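Given next, in structure tokens, is a single chain: the form predicted alone.
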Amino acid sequence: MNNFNNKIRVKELLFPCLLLITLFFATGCETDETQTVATFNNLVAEDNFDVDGQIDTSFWNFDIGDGTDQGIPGWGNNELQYYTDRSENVTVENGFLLITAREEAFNGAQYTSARLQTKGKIQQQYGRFEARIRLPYGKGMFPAFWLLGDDSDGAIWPQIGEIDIMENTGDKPTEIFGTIHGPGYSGGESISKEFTLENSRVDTEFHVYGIEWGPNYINYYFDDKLYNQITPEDIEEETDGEGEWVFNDRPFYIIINLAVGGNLPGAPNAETVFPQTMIVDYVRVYQ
């Protein structure tokens, strides 16, 4: 409890500074010779998790189950958790969204957790998407903040596109990675880049994870650092011309989840401590 209260005090102390960083970065970027840097400073949607209790259902939906009902058992990654909407797995407390993975038998699964998404509620083509998060720790933990293309026209993955803003494997607390999936570069053949933290960890400190997305680029940010840019030319090069850029024909919605096990990151081991919690300070969308 003391550690959690300390995090609340850190939030109160750091929020003005983070806001200044965000405003400076959104208005102070300039295009250089090698990278396109956009200005998205019109805040159009946000959840600061200011009301204790259940999530804001005008913003979020729950994904429930093990993926079988959606036709993707194990959520396409042979994951071990069953997602629920129970307060034991997802709640809002003291200004934070708490997504908690637990080791327990539930509906045939070994673990429970939660997955939230904004399909049909908060969807946008292009802009800046960001969240401030403290991640869990331990082998088998697989937290993610990502975007998925709207499939209301009947298109299916990977044709709809996927933008993974942040993923982490819990046994590597100084590494995160950003990835895109599309036709010709999905699953294990996706296009991805890691970012290694210096003098910090993702499980003991909050960090801001974001992208800026335009018609012909996706920029990846860790706090105020631009660490990667992906363009149609990169797709062409990485796939020998076989890949298709599918990020300019539909809006995308937000997903935040904490998975357990699967092909990536592997199953929990004897040293993995449960419960583990992904703590989200805010989610924001800019145009």
The other form holds:
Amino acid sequence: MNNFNNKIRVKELLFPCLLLITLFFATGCETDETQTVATFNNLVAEDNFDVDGQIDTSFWNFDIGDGTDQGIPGWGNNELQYYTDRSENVTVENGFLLITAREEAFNGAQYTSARLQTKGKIQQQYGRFEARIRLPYGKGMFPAFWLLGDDSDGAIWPQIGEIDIMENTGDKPTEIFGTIHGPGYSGGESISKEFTLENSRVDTEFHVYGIEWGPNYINYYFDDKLYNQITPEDIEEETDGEGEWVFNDRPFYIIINLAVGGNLPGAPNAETVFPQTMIVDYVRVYQ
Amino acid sequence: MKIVNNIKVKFLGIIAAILVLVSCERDISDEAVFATFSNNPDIYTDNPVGLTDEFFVSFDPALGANTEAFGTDNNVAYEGTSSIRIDVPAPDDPNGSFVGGIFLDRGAGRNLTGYDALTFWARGSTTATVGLVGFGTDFEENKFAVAGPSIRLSTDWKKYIIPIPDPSKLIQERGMFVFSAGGLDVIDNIPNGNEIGFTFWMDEIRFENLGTVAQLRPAIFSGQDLAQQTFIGSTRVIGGLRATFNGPTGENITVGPAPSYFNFSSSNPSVAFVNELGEIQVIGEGTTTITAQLDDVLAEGSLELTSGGELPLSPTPTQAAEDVRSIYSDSYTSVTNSDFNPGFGGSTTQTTEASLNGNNVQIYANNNFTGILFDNTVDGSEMTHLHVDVYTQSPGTSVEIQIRDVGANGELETNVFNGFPDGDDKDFRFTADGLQVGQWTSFEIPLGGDIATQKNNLGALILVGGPDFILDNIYFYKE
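So that was the form predicted alone. Now I'd like the form predicted in complex with its partner chain, please.
The complete assembly is shown below, putting the previous chain first.
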């Protein structure tokens, strides 16, 4: 998410073969022999959003504003929304977390929405992170479920690492993508893979988006389908040995947000319907 | 076959009803099995699938449909060995100026409830537009007809998707496919005979359950919230029917569904009701709001009807027909058709024709300015007056009527700064006021002022103000 830009489109065109080869190796030969196959089934944290009207603040923090206060106006991506903690933008109803993007003038922005994160509250190195989500739709919608490395030691992005478990642009209701960012492979040079849904959409049904993350690997899941594995060997191949695997270093925290506009999805257009809501059934962390 | 199946359905329906009565169970008995129809999704693969022997049923050649333009092509196919080939004619083609028609199921109809879209592949000899593609047209009731968006062809094969507005309605559909295309206009986009012919191919036409067509947003009245004054006996057909879906690649697809896909409702059925064809009938006095749902989704757009009860009959004209040049009256034959909805820029006027107990009137609501534009100019040299009957329910109503002669060039020319006639136009302005609320008032307006000497090209009546009134019996006459 940070400094994410539309170069990812280019990268997808350049590197699909590499990704395919990587995946083949991962499932086929070398990598597989050294891979630690772990199934994380010890549930250590979860929010099922069971209390209507309340966000559990022992779990979540709110990020407020347009990113200026955080030093990244437009949240590093020229996004158009102002994040708030108002119930119009974030609330719990009927057992679901609702993050709603609205078209309204607010503190100089044209849109409002919300961004929740668990920094200092729910942090963990390795494990399974998953959420069951129904996404919004329409040009300009940019929902994400992702992880950032804890930066309390003063390290800065991309050294801290970023694991985007699920991102989607609302003009592609049958595609999601999972991405990692680190030193040597951040922003437009990040390492990413798309997953295309067959006979289904992200905005009409709930799907489980998850990763299983252990030493030297991150496995990406869509529902029960493993669609990508990223290992240090992939970093080395894609960056000609320049990139550094930073996912054995520190605990990561969770972020869920619904951005509007920005470099990657482009601005909403006349056909975009507002408001749009990202509906989260649960967020779970396993060890 | 069709008749037999129909009887079967009805018969079983009666059995079910009896069972309910006897057993007081609300569910239909397990033994009652409704007749079902083929759910074959295919329409054309390498051959027509399950279609009538004619395969292609053309639109009426008397209306210009070219029956020679349809065929199959064994040298071109998206998949397999054959495709449908359409040679769209030029407008001067002696066999007909456009091509179009339908494919009908050869049986009693198909059950399409398990599908969410009609899909097909097409390519063109050039990037022309095909004006109509859809399904549900059977040349009988066309009850569940759907007109897809016009499609822009590519010179390579491309897949097209036409969503089914509500598949649950299609338990027995015979209209498998409909298309219509005319020549390509590369010059001015006006149908004036300069179009050229082109060829396009269609293949793999079938119904599919894509699972990726979603986010239905229906609309009636093109999504507008309208208000209208009305009276008992008035009828109006709900127009502007749309269903917008979001397709698998994120693009919106808007189709035009037949009224029977919608469930219409009236908030006060004692004022007006709507039938399944979207026809509103006003039956009482009061206010009601007309809304609709499509597949349980509330449609954007509505109509608030305020019925004043019985509209008194307008006065019966007394002039002899030979002394009259009529514009709008049930008592005389009109000398010209007229445009009652000219859509002037900045106009807020809503004009609707209502038929009240067989007498047609024009109802004006929220008028700032509008006009009645005559399709052909009227020679009023022999005429002395304009007659018009005006009705209102609102005290203080006052309508200015500007009688316009458009001059020899036949064009309505108005100075955009002051609203006065420009060029060779002349007008005479008359204010109809002093109206009695709840009654018709007849006005005999002399053809005076600037048109006293120029009235051989009468072309329009401009109506200013009101804002709410009804007009009838508009005609020129000689005293």
